[in-house]
Amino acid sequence: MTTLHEDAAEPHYLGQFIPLHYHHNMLMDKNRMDNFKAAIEFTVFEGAKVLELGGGTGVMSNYAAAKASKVWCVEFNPDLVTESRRFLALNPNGHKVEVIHADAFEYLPPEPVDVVICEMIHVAMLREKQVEMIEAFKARYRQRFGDKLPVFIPTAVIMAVQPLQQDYNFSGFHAPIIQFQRVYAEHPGSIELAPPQTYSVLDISQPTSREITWEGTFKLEQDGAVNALRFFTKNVLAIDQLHATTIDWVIDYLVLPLARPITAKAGDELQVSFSYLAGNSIQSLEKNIRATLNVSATK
(Lines of atoms letter the chains of each structure in order from A and count residues from 1; the text may use other names and numbers.)
(Lines give C-alpha, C1' and ligand atoms only; values in the text may rest on other atoms or scores of the structure.)
Protein backbone atom coordinates (compact mmCIF):
# COMPACT_ATOMS: atom_id res chain seq x y z
CA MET A 1 0.00 0.00 0.00
CA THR A 2 1.33 3.42 -0.93
CA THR A 3 1.79 5.77 2.00
CA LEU A 4 -0.03 9.07 2.28
CA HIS A 5 3.36 10.78 2.38
CA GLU A 6 4.26 9.35 -1.04
CA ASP A 7 0.90 10.42 -2.48
CA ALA A 8 1.46 13.98 -1.26
CA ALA A 9 4.02 14.48 -4.04
CA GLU A 10 1.33 14.61 -6.74
CA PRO A 11 1.08 17.78 -8.89
CA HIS A 12 -0.12 20.90 -7.11
CA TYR A 13 -2.44 21.89 -9.96
CA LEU A 14 -4.01 18.48 -10.58
CA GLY A 15 -7.54 19.01 -11.89
CA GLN A 16 -7.36 22.80 -12.16
CA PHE A 17 -7.11 23.15 -15.95
CA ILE A 18 -10.40 21.71 -17.17
CA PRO A 19 -10.87 22.72 -20.86
CA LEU A 20 -13.70 25.11 -21.69
CA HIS A 21 -15.65 22.53 -23.68
CA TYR A 22 -16.02 20.36 -20.56
CA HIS A 23 -17.68 23.29 -18.82
CA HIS A 24 -20.55 22.91 -21.28
CA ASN A 25 -21.31 19.54 -19.66
CA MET A 26 -21.31 21.16 -16.23
CA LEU A 27 -23.62 23.94 -17.39
CA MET A 28 -25.97 21.30 -18.80
CA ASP A 29 -26.03 19.38 -15.49
CA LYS A 30 -29.31 20.53 -13.89
CA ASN A 31 -28.57 18.51 -10.75
CA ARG A 32 -25.47 20.66 -10.22
CA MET A 33 -26.81 23.96 -11.49
CA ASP A 34 -30.21 24.02 -9.80
CA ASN A 35 -28.90 23.02 -6.39
CA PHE A 36 -26.01 25.49 -6.42
CA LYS A 37 -28.34 28.25 -7.59
CA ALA A 38 -30.78 27.45 -4.76
CA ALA A 39 -27.98 27.37 -2.17
CA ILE A 40 -26.52 30.68 -3.37
CA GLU A 41 -29.94 32.35 -3.41
CA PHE A 42 -30.53 31.09 0.14
CA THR A 43 -27.12 32.07 1.53
CA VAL A 44 -26.24 35.35 -0.17
CA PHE A 45 -28.14 38.29 1.32
CA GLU A 46 -28.78 41.73 -0.13
CA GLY A 47 -25.58 43.77 -0.19
CA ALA A 48 -23.31 40.85 0.69
CA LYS A 49 -19.68 40.64 -0.36
CA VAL A 50 -18.87 37.31 -2.05
CA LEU A 51 -15.68 35.55 -3.13
CA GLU A 52 -15.59 32.62 -5.55
CA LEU A 53 -12.46 30.49 -5.67
CA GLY A 54 -12.04 28.72 -9.00
CA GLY A 55 -14.75 30.56 -10.90
CA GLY A 56 -14.68 28.66 -14.21
CA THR A 57 -17.29 30.17 -16.51
CA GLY A 58 -18.42 32.61 -13.80
CA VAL A 59 -21.89 31.10 -13.46
CA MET A 60 -21.83 30.77 -9.67
CA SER A 61 -20.54 34.32 -9.29
CA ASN A 62 -23.35 35.53 -11.54
CA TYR A 63 -25.92 33.79 -9.32
CA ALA A 64 -24.36 35.49 -6.28
CA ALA A 65 -24.41 38.89 -8.00
CA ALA A 66 -28.23 38.87 -8.06
CA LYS A 67 -28.11 39.96 -4.39
CA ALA A 68 -24.47 40.73 -3.63
CA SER A 69 -23.10 44.24 -3.90
CA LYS A 70 -19.71 42.87 -5.02
CA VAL A 71 -18.34 39.51 -6.16
CA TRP A 72 -14.67 38.65 -6.65
CA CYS A 73 -14.31 35.68 -9.02
CA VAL A 74 -10.82 34.15 -8.96
CA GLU A 75 -9.70 31.91 -11.83
CA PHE A 76 -6.20 30.62 -12.62
CA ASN A 77 -6.81 29.36 -16.17
CA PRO A 78 -6.24 32.35 -18.51
CA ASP A 79 -8.61 30.96 -21.17
CA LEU A 80 -11.43 30.78 -18.62
CA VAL A 81 -10.64 34.25 -17.34
CA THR A 82 -11.24 35.60 -20.84
CA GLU A 83 -14.37 33.52 -21.42
CA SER A 84 -15.94 34.19 -18.02
CA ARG A 85 -15.55 37.93 -18.53
CA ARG A 86 -17.25 37.59 -21.91
CA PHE A 87 -20.12 35.51 -20.50
CA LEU A 88 -20.67 37.78 -17.50
CA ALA A 89 -20.94 40.82 -19.78
CA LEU A 90 -23.93 39.11 -21.42
CA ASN A 91 -25.80 38.56 -18.14
CA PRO A 92 -27.74 40.85 -15.78
CA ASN A 93 -25.67 41.75 -12.71
CA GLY A 94 -22.49 40.55 -14.41
CA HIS A 95 -21.08 44.05 -13.96
CA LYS A 96 -20.94 43.41 -10.20
CA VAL A 97 -18.48 40.54 -10.73
CA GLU A 98 -14.76 41.26 -10.94
CA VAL A 99 -12.95 38.35 -12.59
CA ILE A 100 -9.41 38.13 -11.25
CA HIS A 101 -6.64 36.14 -12.94
CA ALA A 102 -4.87 34.72 -9.90
CA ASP A 103 -3.97 31.56 -8.05
CA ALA A 104 -6.77 30.84 -5.58
CA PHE A 105 -4.16 29.28 -3.28
CA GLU A 106 -2.67 32.75 -2.81
CA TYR A 107 -5.46 35.28 -3.40
CA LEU A 108 -7.25 37.24 -0.69
CA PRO A 109 -10.01 39.78 -1.34
CA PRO A 110 -9.26 43.43 -0.55
CA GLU A 111 -11.83 43.41 2.28
CA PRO A 112 -13.71 40.84 4.40
CA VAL A 113 -16.40 38.83 2.62
CA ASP A 114 -19.62 37.24 3.83
CA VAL A 115 -19.71 34.16 1.60
CA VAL A 116 -17.10 32.02 -0.13
CA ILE A 117 -18.12 29.75 -3.00
CA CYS A 118 -15.72 26.98 -4.02
CA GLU A 119 -17.01 24.44 -6.53
CA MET A 120 -13.70 22.66 -6.96
CA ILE A 121 -15.24 19.31 -6.15
CA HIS A 122 -14.73 15.77 -7.43
CA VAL A 123 -16.13 12.44 -6.30
CA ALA A 124 -14.51 11.37 -2.99
CA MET A 125 -12.86 14.83 -2.95
CA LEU A 126 -10.24 13.53 -5.38
CA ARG A 127 -8.34 15.42 -8.12
CA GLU A 128 -9.55 18.93 -7.33
CA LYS A 129 -7.89 20.76 -4.44
CA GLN A 130 -10.87 22.08 -2.51
CA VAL A 131 -9.89 20.81 0.95
CA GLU A 132 -6.30 21.99 0.68
CA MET A 133 -7.37 25.31 -0.85
CA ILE A 134 -10.01 26.12 1.75
CA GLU A 135 -7.68 25.29 4.63
CA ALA A 136 -4.99 27.55 3.17
CA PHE A 137 -7.57 30.28 2.57
CA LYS A 138 -8.86 30.14 6.14
CA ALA A 139 -5.34 30.55 7.53
CA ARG A 140 -4.59 33.56 5.29
CA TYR A 141 -8.01 35.11 5.87
CA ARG A 142 -7.73 34.89 9.68
CA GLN A 143 -4.27 36.41 9.58
CA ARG A 144 -5.50 39.46 7.67
CA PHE A 145 -9.12 39.90 8.79
CA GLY A 146 -9.45 38.16 12.17
CA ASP A 147 -11.09 34.99 13.40
CA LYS A 148 -14.60 35.47 12.01
CA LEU A 149 -14.81 33.35 8.87
CA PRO A 150 -17.31 33.74 6.01
CA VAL A 151 -19.97 31.15 5.23
CA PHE A 152 -18.73 28.48 2.81
CA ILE A 153 -20.65 26.90 -0.08
CA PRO A 154 -20.52 23.92 0.21
CA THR A 155 -20.50 23.83 3.99
CA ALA A 156 -19.98 20.07 4.45
CA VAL A 157 -19.27 16.89 2.49
CA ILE A 158 -20.56 13.39 3.24
CA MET A 159 -18.91 10.40 1.55
CA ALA A 160 -20.00 6.76 1.40
CA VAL A 161 -18.86 3.51 -0.22
CA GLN A 162 -20.63 0.33 -1.38
CA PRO A 163 -19.49 -3.09 -2.69
CA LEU A 164 -20.67 -4.06 -6.17
CA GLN A 165 -20.64 -6.84 -8.69
CA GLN A 166 -19.93 -4.71 -11.76
CA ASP A 167 -20.28 -5.83 -15.38
CA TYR A 168 -17.02 -5.12 -17.19
CA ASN A 169 -17.95 -6.81 -20.47
CA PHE A 170 -17.96 -4.33 -23.37
CA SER A 171 -19.23 -6.05 -26.52
CA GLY A 172 -17.16 -9.13 -25.74
CA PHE A 173 -14.14 -7.21 -24.44
CA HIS A 174 -13.42 -7.62 -20.72
CA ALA A 175 -12.02 -4.38 -19.27
CA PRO A 176 -12.19 -3.63 -15.52
CA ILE A 177 -12.01 0.15 -15.82
CA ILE A 178 -12.78 3.23 -13.73
CA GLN A 179 -16.36 4.33 -14.40
CA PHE A 180 -18.65 7.23 -13.58
CA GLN A 181 -22.39 6.69 -13.15
CA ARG A 182 -25.10 9.31 -13.40
CA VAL A 183 -26.96 10.11 -10.19
CA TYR A 184 -30.51 8.73 -9.89
CA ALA A 185 -30.17 6.77 -13.18
CA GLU A 186 -30.65 3.03 -13.65
CA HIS A 187 -27.39 1.05 -13.69
CA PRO A 188 -28.27 -2.45 -14.94
CA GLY A 189 -24.61 -3.53 -15.01
CA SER A 190 -24.22 -2.91 -11.26
CA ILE A 191 -25.44 -5.42 -8.68
CA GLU A 192 -25.49 -3.94 -5.17
CA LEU A 193 -24.18 -6.56 -2.75
CA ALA A 194 -24.67 -4.49 0.44
CA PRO A 195 -26.01 -1.05 1.40
CA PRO A 196 -23.58 1.92 1.34
CA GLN A 197 -21.72 2.96 4.47
CA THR A 198 -20.57 6.49 5.32
CA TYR A 199 -16.80 6.68 5.59
CA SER A 200 -16.11 10.40 6.02
CA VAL A 201 -17.88 13.64 6.95
CA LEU A 202 -16.03 16.91 6.35
CA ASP A 203 -17.23 20.10 8.03
CA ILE A 204 -15.71 22.87 5.90
CA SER A 205 -16.15 25.47 8.65
CA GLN A 206 -13.87 23.46 10.94
CA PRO A 207 -10.21 22.43 10.52
CA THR A 208 -10.29 19.75 7.83
CA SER A 209 -7.55 17.22 7.21
CA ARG A 210 -6.72 15.95 3.72
CA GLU A 211 -6.04 12.50 5.18
CA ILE A 212 -9.01 10.18 4.70
CA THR A 213 -8.67 6.69 6.16
CA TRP A 214 -11.41 4.12 6.67
CA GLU A 215 -11.90 0.50 7.62
CA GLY A 216 -15.31 -1.14 7.77
CA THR A 217 -17.27 -4.34 7.35
CA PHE A 218 -20.16 -5.06 4.99
CA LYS A 219 -22.56 -7.96 5.50
CA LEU A 220 -23.35 -9.10 1.97
CA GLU A 221 -27.04 -9.48 1.15
CA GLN A 222 -26.70 -11.80 -1.85
CA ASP A 223 -24.30 -14.13 -3.59
CA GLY A 224 -21.92 -12.57 -6.07
CA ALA A 225 -18.40 -11.66 -7.11
CA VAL A 226 -17.31 -8.48 -5.36
CA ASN A 227 -15.20 -6.84 -8.04
CA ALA A 228 -15.75 -3.11 -7.48
CA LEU A 229 -16.52 -0.38 -4.97
CA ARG A 230 -18.92 2.48 -5.68
CA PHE A 231 -18.15 5.86 -4.08
CA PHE A 232 -20.83 8.45 -3.28
CA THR A 233 -20.25 12.13 -2.50
CA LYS A 234 -23.02 14.41 -1.18
CA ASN A 235 -22.18 18.08 -0.82
CA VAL A 236 -24.24 19.93 1.77
CA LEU A 237 -24.38 23.28 0.00
CA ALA A 238 -26.46 25.16 2.57
CA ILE A 239 -28.25 24.47 5.85
CA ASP A 240 -31.69 25.92 6.52
CA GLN A 241 -31.75 25.72 10.31
CA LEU A 242 -35.21 27.28 10.58
CA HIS A 243 -36.81 24.46 8.59
CA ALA A 244 -34.24 21.80 9.56
CA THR A 245 -33.43 21.07 5.91
CA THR A 246 -30.39 21.18 3.66
CA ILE A 247 -29.71 22.00 0.03
CA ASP A 248 -27.56 19.20 -1.33
CA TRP A 249 -25.69 18.22 -4.47
CA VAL A 250 -24.84 14.57 -5.08
CA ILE A 251 -22.02 14.15 -7.61
CA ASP A 252 -21.95 11.35 -10.18
CA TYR A 253 -20.94 8.05 -8.60
CA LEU A 254 -17.40 6.70 -9.00
CA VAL A 255 -16.93 2.94 -9.51
CA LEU A 256 -13.42 1.58 -8.92
CA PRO A 257 -12.54 -2.02 -9.87
CA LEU A 258 -10.85 -4.22 -7.28
CA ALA A 259 -7.49 -5.75 -8.15
CA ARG A 260 -8.96 -9.24 -7.58
CA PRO A 261 -12.64 -10.22 -7.56
CA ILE A 262 -13.88 -11.91 -4.40
CA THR A 263 -16.47 -14.68 -4.71
CA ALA A 264 -18.85 -14.48 -1.76
CA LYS A 265 -22.24 -15.63 -0.53
CA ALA A 266 -25.10 -13.87 1.20
CA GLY A 267 -24.28 -13.45 4.89
CA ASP A 268 -20.52 -13.27 4.33
CA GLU A 269 -18.68 -10.30 5.82
CA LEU A 270 -16.48 -8.21 3.56
CA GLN A 271 -13.69 -6.24 5.21
CA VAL A 272 -12.75 -3.07 3.30
CA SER A 273 -10.04 -0.51 4.03
CA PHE A 274 -8.45 2.38 2.16
CA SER A 275 -6.59 5.64 2.70
CA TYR A 276 -5.87 8.61 0.48
CA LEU A 277 -5.32 12.36 0.47
CA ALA A 278 -8.14 14.62 -0.66
CA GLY A 279 -7.10 16.33 -3.88
CA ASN A 280 -4.93 13.50 -5.17
CA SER A 281 -5.57 11.33 -8.22
CA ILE A 282 -8.28 8.69 -8.55
CA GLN A 283 -5.50 6.12 -8.90
CA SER A 284 -4.10 7.11 -5.49
CA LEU A 285 -7.32 5.78 -3.95
CA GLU A 286 -7.69 2.82 -6.31
CA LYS A 287 -4.25 1.40 -5.51
CA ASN A 288 -4.81 1.73 -1.75
CA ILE A 289 -8.06 -0.26 -1.56
CA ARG A 290 -7.94 -3.56 0.31
CA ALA A 291 -10.91 -5.95 0.40
CA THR A 292 -11.01 -9.41 2.00
CA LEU A 293 -13.61 -11.82 3.34
CA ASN A 294 -13.77 -12.05 7.11
CA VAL A 295 -12.89 -15.72 7.39
CA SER A 296 -14.30 -16.14 10.90
CA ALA A 297 -17.70 -14.95 9.67
CA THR A 298 -17.89 -16.92 6.40
CA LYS A 299 -20.04 -20.04 6.13
Ligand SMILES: C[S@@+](CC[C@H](N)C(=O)[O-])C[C@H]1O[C@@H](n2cnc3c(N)ncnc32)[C@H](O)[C@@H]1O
Second form
Amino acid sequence: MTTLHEDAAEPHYLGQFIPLHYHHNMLMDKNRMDNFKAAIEFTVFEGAKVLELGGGTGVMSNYAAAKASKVWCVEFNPDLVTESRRFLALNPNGHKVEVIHADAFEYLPPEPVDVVICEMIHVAMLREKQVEMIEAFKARYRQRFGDKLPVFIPTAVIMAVQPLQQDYNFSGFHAPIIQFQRVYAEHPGSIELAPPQTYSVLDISQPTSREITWEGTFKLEQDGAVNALRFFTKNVLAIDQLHATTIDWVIDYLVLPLARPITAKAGDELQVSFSYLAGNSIQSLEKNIRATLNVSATK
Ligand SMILES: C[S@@+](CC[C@H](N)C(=O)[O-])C[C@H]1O[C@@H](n2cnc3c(N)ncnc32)[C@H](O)[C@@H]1O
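Based on the form predicted on its own presented above, generate the structure block for the form predicted in complex with this ligand.
Let us now look at the entire complex, which starts with that chain.
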Protein backbone atom coordinates (compact mmCIF):
# COMPACT_ATOMS: atom_id res chain seq x y z
CA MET A 1 0.00 0.00 0.00
CA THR A 2 1.29 3.44 -0.85
CA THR A 3 1.76 5.79 2.07
CA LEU A 4 0.38 9.29 1.88
CA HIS A 5 3.73 10.95 1.39
CA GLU A 6 5.31 8.58 -1.13
CA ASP A 7 3.03 9.73 -3.88
CA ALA A 8 4.71 12.93 -4.87
CA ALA A 9 3.08 15.52 -7.04
CA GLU A 10 2.70 14.49 -10.65
CA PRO A 11 6.13 14.52 -12.26
CA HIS A 12 5.16 16.70 -15.21
CA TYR A 13 3.78 19.35 -12.86
CA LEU A 14 0.45 19.26 -14.68
CA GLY A 15 -2.34 21.00 -12.90
CA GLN A 16 0.14 23.73 -12.09
CA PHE A 17 1.26 24.51 -15.59
CA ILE A 18 -2.00 24.60 -17.51
CA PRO A 19 -1.37 25.25 -21.22
CA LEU A 20 -2.84 28.33 -22.84
CA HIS A 21 -5.44 26.50 -24.95
CA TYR A 22 -6.97 24.93 -21.84
CA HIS A 23 -7.76 28.40 -20.50
CA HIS A 24 -10.35 28.71 -23.26
CA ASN A 25 -12.22 25.77 -21.71
CA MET A 26 -12.10 27.50 -18.35
CA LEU A 27 -13.43 30.75 -19.82
CA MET A 28 -16.25 28.80 -21.49
CA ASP A 29 -17.27 27.09 -18.26
CA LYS A 30 -20.22 29.27 -17.23
CA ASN A 31 -20.77 27.32 -14.02
CA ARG A 32 -17.26 28.35 -12.91
CA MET A 33 -17.21 31.84 -14.39
CA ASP A 34 -20.62 33.12 -13.29
CA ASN A 35 -20.20 31.96 -9.70
CA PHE A 36 -16.69 33.42 -9.38
CA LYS A 37 -17.89 36.67 -10.93
CA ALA A 38 -20.77 36.88 -8.45
CA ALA A 39 -18.51 36.07 -5.50
CA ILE A 40 -15.92 38.66 -6.55
CA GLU A 41 -18.61 41.33 -7.07
CA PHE A 42 -20.01 40.49 -3.64
CA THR A 43 -16.68 40.39 -1.76
CA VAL A 44 -14.56 43.12 -3.33
CA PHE A 45 -15.59 46.57 -2.06
CA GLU A 46 -14.92 50.00 -3.60
CA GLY A 47 -11.24 50.88 -3.27
CA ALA A 48 -10.18 47.40 -2.07
CA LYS A 49 -6.69 46.00 -2.64
CA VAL A 50 -6.79 42.54 -4.18
CA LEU A 51 -4.25 39.81 -4.88
CA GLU A 52 -4.82 36.94 -7.28
CA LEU A 53 -2.59 33.88 -7.04
CA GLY A 54 -2.40 32.10 -10.40
CA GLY A 55 -4.12 34.71 -12.57
CA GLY A 56 -4.15 32.82 -15.91
CA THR A 57 -5.91 34.97 -18.50
CA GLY A 58 -6.48 37.68 -15.86
CA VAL A 59 -10.25 37.26 -15.96
CA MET A 60 -10.83 37.06 -12.18
CA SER A 61 -8.49 39.98 -11.57
CA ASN A 62 -10.42 41.98 -14.14
CA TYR A 63 -13.70 41.22 -12.35
CA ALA A 64 -12.07 42.42 -9.12
CA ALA A 65 -10.80 45.58 -10.82
CA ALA A 66 -14.39 46.75 -11.36
CA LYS A 67 -14.36 47.98 -7.75
CA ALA A 68 -10.79 47.49 -6.48
CA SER A 69 -8.33 50.36 -6.60
CA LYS A 70 -5.47 47.93 -7.30
CA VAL A 71 -5.10 44.24 -8.19
CA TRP A 72 -1.83 42.30 -8.16
CA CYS A 73 -2.16 39.27 -10.43
CA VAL A 74 0.62 36.69 -10.08
CA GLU A 75 1.21 34.18 -12.86
CA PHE A 76 4.00 31.69 -13.35
CA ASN A 77 3.47 30.59 -16.95
CA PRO A 78 5.19 33.13 -19.26
CA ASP A 79 2.65 32.55 -22.08
CA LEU A 80 -0.17 33.48 -19.72
CA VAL A 81 1.70 36.52 -18.45
CA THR A 82 1.90 37.84 -22.02
CA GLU A 83 -1.66 36.90 -22.89
CA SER A 84 -3.22 38.26 -19.69
CA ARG A 85 -1.52 41.63 -20.23
CA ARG A 86 -2.89 41.67 -23.78
CA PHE A 87 -6.43 40.74 -22.66
CA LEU A 88 -6.47 43.17 -19.74
CA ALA A 89 -5.54 46.02 -22.08
CA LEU A 90 -8.74 45.23 -24.03
CA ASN A 91 -11.02 45.44 -20.99
CA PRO A 92 -12.36 48.32 -18.87
CA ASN A 93 -10.42 48.60 -15.59
CA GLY A 94 -7.66 46.36 -16.94
CA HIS A 95 -5.19 49.16 -16.21
CA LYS A 96 -5.79 48.62 -12.46
CA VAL A 97 -4.38 45.08 -12.73
CA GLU A 98 -0.64 44.62 -12.48
CA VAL A 99 0.40 41.22 -13.84
CA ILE A 100 3.50 39.91 -12.09
CA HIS A 101 5.55 37.07 -13.54
CA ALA A 102 6.45 35.15 -10.38
CA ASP A 103 5.97 31.94 -8.46
CA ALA A 104 2.88 32.46 -6.32
CA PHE A 105 4.47 30.18 -3.71
CA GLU A 106 6.93 33.00 -3.04
CA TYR A 107 5.22 36.24 -3.98
CA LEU A 108 3.97 38.79 -1.45
CA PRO A 109 2.23 42.02 -2.47
CA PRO A 110 4.01 45.29 -1.54
CA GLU A 111 1.23 46.19 0.95
CA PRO A 112 -1.58 44.39 2.83
CA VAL A 113 -4.56 43.28 0.73
CA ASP A 114 -8.26 42.95 1.54
CA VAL A 115 -9.08 39.99 -0.69
CA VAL A 116 -7.12 37.05 -2.13
CA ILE A 117 -8.51 35.14 -5.11
CA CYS A 118 -7.03 31.75 -5.92
CA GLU A 119 -8.42 29.14 -8.29
CA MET A 120 -5.98 26.26 -8.39
CA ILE A 121 -8.76 23.82 -7.71
CA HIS A 122 -9.39 20.31 -8.93
CA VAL A 123 -12.15 17.95 -7.84
CA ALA A 124 -11.40 16.41 -4.40
CA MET A 125 -8.60 19.04 -4.14
CA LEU A 126 -6.33 16.61 -5.98
CA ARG A 127 -3.59 17.55 -8.47
CA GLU A 128 -3.62 21.33 -8.08
CA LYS A 129 -1.86 23.04 -5.19
CA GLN A 130 -4.63 25.21 -3.71
CA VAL A 131 -4.31 23.99 -0.12
CA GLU A 132 -0.51 24.13 -0.08
CA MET A 133 -0.53 27.49 -1.85
CA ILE A 134 -2.94 29.16 0.58
CA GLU A 135 -1.23 27.74 3.66
CA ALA A 136 2.18 28.94 2.44
CA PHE A 137 0.69 32.34 1.61
CA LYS A 138 -0.90 32.74 5.06
CA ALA A 139 2.40 32.01 6.81
CA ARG A 140 4.37 34.49 4.65
CA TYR A 141 1.68 37.13 4.84
CA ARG A 142 1.43 36.97 8.66
CA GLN A 143 5.18 37.26 8.98
CA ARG A 144 5.25 40.41 6.85
CA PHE A 145 1.93 42.10 7.68
CA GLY A 146 0.71 40.68 11.01
CA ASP A 147 -2.17 38.48 12.05
CA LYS A 148 -5.10 40.04 10.20
CA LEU A 149 -5.61 37.91 7.11
CA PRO A 150 -7.45 38.97 3.94
CA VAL A 151 -10.74 37.36 2.90
CA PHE A 152 -10.15 34.35 0.65
CA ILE A 153 -12.15 33.41 -2.46
CA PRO A 154 -13.02 30.53 -2.07
CA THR A 155 -13.52 30.65 1.66
CA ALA A 156 -14.36 26.98 2.22
CA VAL A 157 -14.51 23.62 0.46
CA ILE A 158 -16.99 20.82 1.16
CA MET A 159 -16.29 17.34 -0.17
CA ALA A 160 -18.60 14.33 -0.31
CA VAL A 161 -18.54 10.75 -1.60
CA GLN A 162 -21.19 8.32 -2.82
CA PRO A 163 -21.20 4.63 -3.85
CA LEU A 164 -22.30 3.89 -7.41
CA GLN A 165 -23.01 1.05 -9.73
CA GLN A 166 -21.32 2.50 -12.79
CA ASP A 167 -21.73 1.21 -16.34
CA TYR A 168 -18.25 0.60 -17.73
CA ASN A 169 -19.37 -0.96 -20.99
CA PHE A 170 -18.17 1.10 -23.94
CA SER A 171 -19.79 -0.34 -27.11
CA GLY A 172 -19.03 -3.87 -25.94
CA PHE A 173 -15.63 -3.05 -24.41
CA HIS A 174 -15.40 -3.31 -20.64
CA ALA A 175 -13.14 -0.63 -19.16
CA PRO A 176 -13.49 0.43 -15.51
CA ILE A 177 -11.82 3.80 -15.98
CA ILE A 178 -11.54 7.13 -14.13
CA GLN A 179 -14.15 9.56 -15.39
CA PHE A 180 -15.49 13.05 -14.86
CA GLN A 181 -19.19 13.82 -14.94
CA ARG A 182 -20.76 17.18 -15.66
CA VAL A 183 -22.72 18.70 -12.80
CA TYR A 184 -26.36 19.54 -13.47
CA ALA A 185 -26.55 16.73 -16.06
CA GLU A 186 -28.21 13.31 -16.25
CA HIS A 187 -25.89 10.31 -15.88
CA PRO A 188 -27.90 7.30 -17.04
CA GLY A 189 -24.87 4.98 -16.64
CA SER A 190 -24.65 5.72 -12.91
CA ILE A 191 -26.93 4.06 -10.37
CA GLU A 192 -26.75 5.82 -7.00
CA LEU A 193 -26.73 3.09 -4.35
CA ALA A 194 -26.81 5.45 -1.34
CA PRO A 195 -26.96 9.22 -0.75
CA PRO A 196 -23.61 11.08 -0.65
CA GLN A 197 -21.85 11.66 2.67
CA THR A 198 -19.64 14.64 3.50
CA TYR A 199 -16.09 13.53 4.18
CA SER A 200 -14.22 16.80 4.56
CA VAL A 201 -14.85 20.49 5.18
CA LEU A 202 -11.93 22.87 4.73
CA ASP A 203 -12.29 26.31 6.29
CA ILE A 204 -9.69 28.33 4.43
CA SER A 205 -9.58 31.05 7.12
CA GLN A 206 -8.26 28.42 9.56
CA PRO A 207 -5.08 26.30 9.42
CA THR A 208 -5.84 23.69 6.76
CA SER A 209 -4.12 20.32 6.59
CA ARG A 210 -3.39 18.64 3.27
CA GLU A 211 -4.13 15.29 4.85
CA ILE A 212 -7.65 14.10 4.10
CA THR A 213 -8.69 10.88 5.80
CA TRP A 214 -12.16 9.43 6.10
CA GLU A 215 -13.95 6.31 7.19
CA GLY A 216 -17.70 5.92 6.99
CA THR A 217 -20.61 3.56 6.45
CA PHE A 218 -23.29 3.75 3.76
CA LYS A 219 -26.63 2.00 4.17
CA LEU A 220 -27.38 0.85 0.62
CA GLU A 221 -30.82 1.74 -0.67
CA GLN A 222 -31.02 -0.79 -3.48
CA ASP A 223 -29.46 -4.02 -4.76
CA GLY A 224 -26.47 -3.63 -7.04
CA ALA A 225 -22.79 -4.13 -7.72
CA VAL A 226 -20.85 -1.39 -5.95
CA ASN A 227 -18.05 -0.77 -8.42
CA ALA A 228 -17.28 2.95 -8.14
CA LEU A 229 -17.21 5.97 -5.86
CA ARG A 230 -18.34 9.40 -6.98
CA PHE A 231 -16.52 12.39 -5.44
CA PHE A 232 -18.20 15.79 -5.10
CA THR A 233 -16.45 19.11 -4.43
CA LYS A 234 -18.38 22.26 -3.60
CA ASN A 235 -16.35 25.45 -3.27
CA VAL A 236 -18.00 28.04 -1.07
CA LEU A 237 -16.74 31.12 -2.88
CA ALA A 238 -18.39 33.67 -0.60
CA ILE A 239 -20.78 33.79 2.36
CA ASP A 240 -23.61 36.32 2.22
CA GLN A 241 -24.61 36.54 5.88
CA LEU A 242 -27.27 39.19 5.31
CA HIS A 243 -29.24 36.91 3.01
CA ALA A 244 -28.18 33.73 4.83
CA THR A 245 -26.80 32.22 1.65
CA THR A 246 -23.55 31.30 -0.08
CA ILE A 247 -22.15 31.68 -3.58
CA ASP A 248 -20.89 28.25 -4.59
CA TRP A 249 -19.07 26.52 -7.37
CA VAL A 250 -19.64 22.78 -7.66
CA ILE A 251 -16.94 21.20 -9.83
CA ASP A 252 -17.55 18.31 -12.22
CA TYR A 253 -17.74 15.04 -10.32
CA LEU A 254 -14.94 12.51 -10.26
CA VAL A 255 -15.92 8.83 -10.51
CA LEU A 256 -13.26 6.31 -9.50
CA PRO A 257 -13.67 2.58 -10.17
CA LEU A 258 -13.15 0.22 -7.24
CA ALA A 259 -10.43 -2.40 -7.57
CA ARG A 260 -13.02 -5.14 -6.87
CA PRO A 261 -16.79 -4.71 -7.38
CA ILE A 262 -18.94 -5.74 -4.41
CA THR A 263 -22.32 -7.37 -4.93
CA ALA A 264 -24.72 -6.00 -2.34
CA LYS A 265 -28.37 -5.85 -1.41
CA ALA A 266 -30.61 -3.03 -0.21
CA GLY A 267 -30.08 -2.64 3.55
CA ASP A 268 -26.46 -3.84 3.47
CA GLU A 269 -23.84 -1.62 5.06
CA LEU A 270 -20.85 -0.65 2.97
CA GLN A 271 -17.78 0.50 4.86
CA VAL A 272 -15.52 2.86 2.96
CA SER A 273 -12.20 4.41 3.95
CA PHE A 274 -9.53 6.40 2.13
CA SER A 275 -6.79 8.92 2.73
CA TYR A 276 -4.82 11.21 0.49
CA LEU A 277 -2.93 14.45 0.45
CA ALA A 278 -4.52 17.48 -1.22
CA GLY A 279 -2.44 18.30 -4.29
CA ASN A 280 -1.39 14.69 -4.97
CA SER A 281 -2.45 12.63 -7.98
CA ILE A 282 -5.88 11.08 -8.57
CA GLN A 283 -4.18 7.68 -8.48
CA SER A 284 -2.93 8.38 -4.95
CA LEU A 285 -6.56 8.47 -3.78
CA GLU A 286 -7.63 5.56 -5.99
CA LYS A 287 -4.91 3.32 -4.54
CA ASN A 288 -5.94 4.10 -0.97
CA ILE A 289 -9.66 3.35 -1.23
CA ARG A 290 -10.92 0.43 0.83
CA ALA A 291 -14.53 -0.73 0.48
CA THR A 292 -16.03 -3.75 2.27
CA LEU A 293 -19.46 -5.05 3.14
CA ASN A 294 -20.20 -5.05 6.83
CA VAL A 295 -21.23 -8.68 6.95
CA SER A 296 -22.76 -8.58 10.45
CA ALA A 297 -25.30 -6.02 9.19
CA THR A 298 -26.41 -8.07 6.19
CA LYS A 299 -29.54 -10.22 6.35
C1 LIG B 1 -6.92 26.85 -12.86
S2 LIG B 1 -5.97 28.15 -13.54
C3 LIG B 1 -6.97 29.55 -13.12
C4 LIG B 1 -6.62 30.76 -13.91
C5 LIG B 1 -7.48 31.98 -13.63
N6 LIG B 1 -7.37 32.39 -12.26
C7 LIG B 1 -8.92 31.70 -13.95
O8 LIG B 1 -9.70 31.55 -13.02
O9 LIG B 1 -9.26 31.57 -15.13
C10 LIG B 1 -4.59 28.26 -12.40
C11 LIG B 1 -3.51 29.20 -12.84
O12 LIG B 1 -2.49 29.23 -11.82
C13 LIG B 1 -1.23 29.30 -12.44
N14 LIG B 1 -0.24 28.79 -11.49
C15 LIG B 1 -0.10 27.54 -11.04
N16 LIG B 1 0.92 27.45 -10.16
C17 LIG B 1 1.42 28.68 -10.03
C18 LIG B 1 2.47 29.23 -9.27
N19 LIG B 1 3.21 28.47 -8.46
N20 LIG B 1 2.71 30.55 -9.39
C21 LIG B 1 1.96 31.33 -10.21
N22 LIG B 1 0.96 30.86 -10.98
C23 LIG B 1 0.69 29.55 -10.89
C24 LIG B 1 -1.38 28.44 -13.68
O25 LIG B 1 -0.39 28.72 -14.66
C26 LIG B 1 -2.80 28.83 -14.13
O27 LIG B 1 -2.77 29.93 -15.00
